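In the block that follows, a single chain appears as structure tokens, in the form predicted on its own.
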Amino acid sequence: MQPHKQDWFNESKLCMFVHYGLYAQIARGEWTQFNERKPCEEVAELAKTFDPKHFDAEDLVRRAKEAGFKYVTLTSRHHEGFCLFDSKYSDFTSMKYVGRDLLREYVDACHKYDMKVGVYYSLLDWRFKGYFDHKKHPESKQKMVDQVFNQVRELLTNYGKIDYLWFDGGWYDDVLPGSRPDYGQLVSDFWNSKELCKMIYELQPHILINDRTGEPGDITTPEQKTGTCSDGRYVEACMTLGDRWGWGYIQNNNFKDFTTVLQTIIIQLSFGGNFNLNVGPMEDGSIRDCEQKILAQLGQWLRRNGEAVYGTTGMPKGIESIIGEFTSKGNNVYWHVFRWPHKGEAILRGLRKKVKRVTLLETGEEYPFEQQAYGRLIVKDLPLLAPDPTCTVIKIECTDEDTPEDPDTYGVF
């Protein structure tokens, strides 16, 4: 089977998120200047004082690296315009203020230690006037929309190998997502998409594009919530390690536990999807201790468990279980168990093939097990305690025979 240019990206499953500019200097996220209404006069002054001396583009790379992570997406440039690369089309820049392309930086970290390199970029900027009002000032916002084809052209022709082009800020004026049917027509237009994209595979054909541009591209990507996709394409959900709003560093400690964030990549996957899962340097680029330590025990457990999550295909269909969810790949069923069952018993139904060996994935420790009618699957001689109480998974081989058709009566049901 010829090889697909997305076949790395199911491969890999998960992916870190970095969100970092000028608004980490204010601290209290990257929608500070809309939300606050702040001028981009005053914003503009951030990049004078802007100082990423503890940003290491290898220190954040490999940190990824042992979290498990296999690709990573950092912002070239967010909706204040501020490049964290070297543009001909923008003085607006990391290379202008302080002498540093971060997002070389960035790329050459990945190469070097073999990581997909993703690069998130706004096509929205808030320093053109055209962007608020278009029809107002026209000429404004042509010049963003130039600005947009310039700036990608050179990411993409100035960096090497790009895998994954991350899109943002489609919407404009009154045209927000889930506003109106035609939103992804109106954005497509608005922003010439079908051109850029064009450009985009033209430079780079192996490069994946999501799904923010008014185009379909290769990713649809959920934002704070998990999802599948039903149109074929591949899914990736993104999501961040504190509250809703905390993509840039916002400067309190409102993150989620390390047992919810795994449970909710979990949960992801078993829809067959990707994870990308956010962290927001300081302002002068290092990560928070709280966001290393998340990092850190996320590893520990893939080290124990990646089988269960590297290229997997999510659960089975009809398969279910009350207690945790599933993930698969070939011939074996992998049982995230979440809430560790009473009694030394497990139970799941919907298993449609016969069973060969049900194994602890950690240990390869082997367990009885009994199949039933309607896929029923019970798994026995557990330990009272769950051997990971974050979440244990539970190996299920399977043989390519179906098993039995169920008979003709319910029973209770």
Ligand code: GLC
Second form
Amino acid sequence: MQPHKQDWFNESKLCMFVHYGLYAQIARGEWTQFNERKPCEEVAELAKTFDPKHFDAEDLVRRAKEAGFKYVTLTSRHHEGFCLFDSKYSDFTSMKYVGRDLLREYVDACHKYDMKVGVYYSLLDWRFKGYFDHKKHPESKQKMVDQVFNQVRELLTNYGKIDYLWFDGGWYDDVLPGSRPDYGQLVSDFWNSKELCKMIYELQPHILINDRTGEPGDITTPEQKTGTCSDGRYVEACMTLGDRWGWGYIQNNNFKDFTTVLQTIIIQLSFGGNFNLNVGPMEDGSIRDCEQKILAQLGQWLRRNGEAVYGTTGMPKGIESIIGEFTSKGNNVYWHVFRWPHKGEAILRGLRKKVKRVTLLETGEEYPFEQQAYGRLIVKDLPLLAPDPTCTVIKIECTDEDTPEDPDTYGVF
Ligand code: GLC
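What about the form predicted in complex with the ligand, after the form predicted on its own?
Let's see the whole complex now, leading with the same chain.
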């Protein structure tokens, strides 16, 4: 197969999403301004108290790398309009208020630690009346669209190589995601996204763009759910660690536990896609302990089981197991076991290749197995207790040879 500009992305599998902005000070999530109808002037005041004294891009990127992520995506500007970068087209920036271009610090750190660079950018900006009613305020709408073109050009010319542009906030007025079949077309027309994408690919031809400009872009990015895209496009699912309504810092400890996080990631990988796990730094830019703990646990698990994650494709067609999920790579199938089987015997069905060897990925230890009709594979003499109760990976090495056709009765039942 010809190399493709998206290869690195499909192989990377895991991204760390970072939502950081003025809203971290409110500690109720980045939508507080809108949902509580906070006047823009009140939000603008937050720029004066913005103090990212512990926003340490190198530390952030290093932590992401240690946790096993291969790329990071940082909010360069969210819906409130505050830029974490220096812009000629806005005074509402971290540069103007604290003299720091946080995006530059971040991009430089990614380059230094050999992490691919994702940049999130919100098309909409709640400071513009034209977002709320573009017919009544056409000039404001035009200014907002111009801001997008100007700032995206800045992002792609002032920071060196950017690998991934993650747009958001394309909706406007009552044109909301999922509200109508022509949503994509309307959004694309509103933001002049055809031209926008053309400009982006001209500035950085290798770049990948997500699907939220109204144009298809390269990658589909559903939020808070796992799954494949029905039209076969590549999917990167994104998810919060806390509740589903907040990507920025929220002041509570209602977090998913590590088991839930890991199993959700694996389910997404079994569909063949990527996973983008969000953290929301606190107002001073530091990552709180409970987020750090999950990142560290993920890193530990991936150091032992990364082979079953990076560069994998989804589960082989037809395979099924009640105790776990699958990924695959070449002739290897990885069985991610969430419920360790009873009496040391693990059974799956629907494996269509002859098996050569079965091992525990963590230890390399080999186990006896038997293959039967219906693509049944029975692995025997496994440890009685789960080597890793969160998820133990059984590696199944197959040959190119197919298993025999199924008998035409379902005699096993
Ligand atoms: C949404 C939200 C937003 C979040 C994003 C992540 O569309 O508006 O706050 O940044 O999704 O997927």
